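Presented below, as structure tokens, is a lone chain in the form predicted alone.
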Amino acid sequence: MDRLVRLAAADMGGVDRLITERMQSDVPVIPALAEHLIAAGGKRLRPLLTVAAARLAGSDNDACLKLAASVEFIHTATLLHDDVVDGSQLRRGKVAAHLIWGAAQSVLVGDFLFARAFELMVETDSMKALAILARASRVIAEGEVLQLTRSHDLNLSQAIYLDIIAAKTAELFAAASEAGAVSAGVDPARSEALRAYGLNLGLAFQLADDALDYGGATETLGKNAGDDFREGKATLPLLLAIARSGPREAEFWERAIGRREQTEADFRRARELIIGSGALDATLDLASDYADKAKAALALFPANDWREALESLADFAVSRRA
């Protein structure tokens, strides 16, 4: 994604300044906790999408910057909440905030960042952008609750799982892209095309992330490899491996995921079964299909540096190692 980062460098400098300015508070724990996660870096993919979509759509002003900062605040808020719900130990290679400040403060600072996001949206005077990002916030919450209620369900269908990640992850990618397009004042067909790009990119990104949990290494992931397994999350590589398992493996999956009675050796065995069954490759193949759909959605736009960078980003979403 280096090409996109270079193209958007000046814009993202403005977004970062907004983020730093708006995460401040007279309550000291709020900026300290927020900075712990925000300063850890991350790829800033979602605000990058907002900026890139606006520039591809022809914007030549800074209207997209506040929307991009809003998107990053929404994303950061959901990460703070997710880590509490999941009991995660690491986030972006650092100790999860709830282990330092406690669950209550992490949740409340997440709420503060949501509020800051909506303040920034209102300042843009765009009801369309506000509606897009408000809807995304609601859909993300629905996706999180749906995942929580079905997280240990070994009978979860692929269709339902895709519904979960479409809501939980891909919706913010879609909204970030669509909001950028709207800030440029494009016609509905082009804003919808950029929404489709973001949605398919988000699906590809999440499926690759699911695969990395079993095929990646802790040193490059910024989180512990196997976290999804240890938390009992029924992600697609796991679901495909279970569907391809015999009776002996079925008993292992029921104990380790269904009842979460895990030993130290279980993750290694799970990884062997997932890779050996072809479930990992099948997940990455599906991610590639969505990346291709994302690139196809850009056909409405003229070939230029921004379009080529967004096409490359779709390829990166599948090929990345972290």
Second form
2 protein chains.
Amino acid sequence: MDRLVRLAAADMGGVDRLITERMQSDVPVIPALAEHLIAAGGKRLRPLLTVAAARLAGSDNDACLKLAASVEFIHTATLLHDDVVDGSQLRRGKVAAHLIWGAAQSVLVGDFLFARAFELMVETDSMKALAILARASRVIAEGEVLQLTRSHDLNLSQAIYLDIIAAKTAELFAAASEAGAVSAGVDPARSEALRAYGLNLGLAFQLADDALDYGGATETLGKNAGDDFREGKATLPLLLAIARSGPREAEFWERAIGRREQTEADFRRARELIIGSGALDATLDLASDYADKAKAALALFPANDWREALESLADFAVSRRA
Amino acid sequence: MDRLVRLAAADMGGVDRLITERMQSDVPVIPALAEHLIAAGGKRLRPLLTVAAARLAGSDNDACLKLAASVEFIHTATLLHDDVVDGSQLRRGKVAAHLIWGAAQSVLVGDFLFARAFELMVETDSMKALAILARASRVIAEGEVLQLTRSHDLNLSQAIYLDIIAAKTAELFAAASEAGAVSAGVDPARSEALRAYGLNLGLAFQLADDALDYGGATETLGKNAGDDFREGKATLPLLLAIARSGPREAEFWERAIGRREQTEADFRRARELIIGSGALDATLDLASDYADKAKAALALFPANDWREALESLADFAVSRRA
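Switch over from the form predicted alone to the form predicted together with another copy of the chain, please.
Following is the full complex, with the preceding chain placed first.
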């Protein structure tokens, strides 16, 4: 991660300037609310992917900066809407925007950022990039709806869980990389390879994130450890632990997740069951497999600094075990 | 209105087929929720504008049908989000979607439709149309936020009220017409003229709608008469009546709108004051002025069936006094 951040520093400076410039509006609430979330930082992982993919694919112009800013706007819009939908309290270590400005403003500022993203894409005059990011925006919404309808289902299969995280998380990683590649005018084999890199990286990243919710500390997460558990979200560590449970544990899961009747001590017990059953390690192993696939997808490209930085990003995605 | 509907019947059949086809998804909640709102009908006024503008501007292909369906998707997305934001109970004479599926699903299905709109636009391969509709989507969001922050302000000026309705309503009418014109490959003077037609029609339409909330019956509106009053929305009929009030009425407005402490009888009193003070007629007169401007903007075009139908639509927009 650090390596990629250093390599892309100048480009990302340009992306940050675009983000600040294009989140402005004559309606003062809009930049105030957007700034709250955007200035809180986050890793800017998705726009980094756009820039790195473009540079690895040989881009020598600045079209990728506008696409990268668009990608961050789409991501920020989905975060604003998600936090309303989930009733989340914390985001990037700060109080969630909807708790300060209200759900209505969060929904509308999300809409603003989403539209701004498309205005920025239009400026790049790349219909291919527009197609990729419009599709990704639609797939993300489908993933969110699917998650909302299925997320408290204790019998959710691993396949459907993977469908959900592919749509709600990995699709934007894939589209961010692919759009960067396309802005470099690269051939289809190479833009497909960078799409595959992003998709597998996104899966690895989300699996590691879902594991961290049971294995990490609140400071590392930027959200409260145990949030998924308290929301009763059927993520893979939980699903695997449930599948490995005996009848006594089954009753516990049914109460705490199925009926969401939780006591203070329940998260600790869930964590013990998830770690003790090997479900946490199994989740992290699967994440590592996807990280390996991501790295393998880069084989088409010359072994330069950009490729090495993207490889080390895949390692980073699954190394956050603390 | 009827005249335009008849003239555009074949084109609108194609638009309806596109709408039904493109609101499908592998996630079943999405078409179910979208269908609830879209099948309830509505006037399909905005896509009608796109088709009519394209045909008046000489289009002889079907690009305008995809743009028209995109326009309806953008409109439907904003309605879903608005009803969540305003907590509205009724839409198009049916229970609002968020009361059936929940606010979360309404927000996410709105996002889905918004993204679908951009996917459809990409298919037309018109970067100009994309620029127009991306901008409109952003302006609408700005208008909604502005309305939310200022709508309970009893001292709202007529100028800011007009800014709000220009952004939240008239902009999409303008963009719908302009995008249709652009799809016909018309010169800038003519696409600007059709944009001006749409903008003025949209202002006339919203002013008449705001007047109807005090002058109409629930069956005519497809929403409850008095909704604006009960939500404490500072629309023009109310603002003009307040400006014309003596001290006794001022106290009434301050209580019922400013503090929103309302009794059952208050809506009737508000209606009497708004009609009695001439505020309702003044609002409708202003609407008529905009309708006249809309018609005047069509002077550049040959006096054919399409132009006459658009002229009669402007008359219709301000004739709904019942």
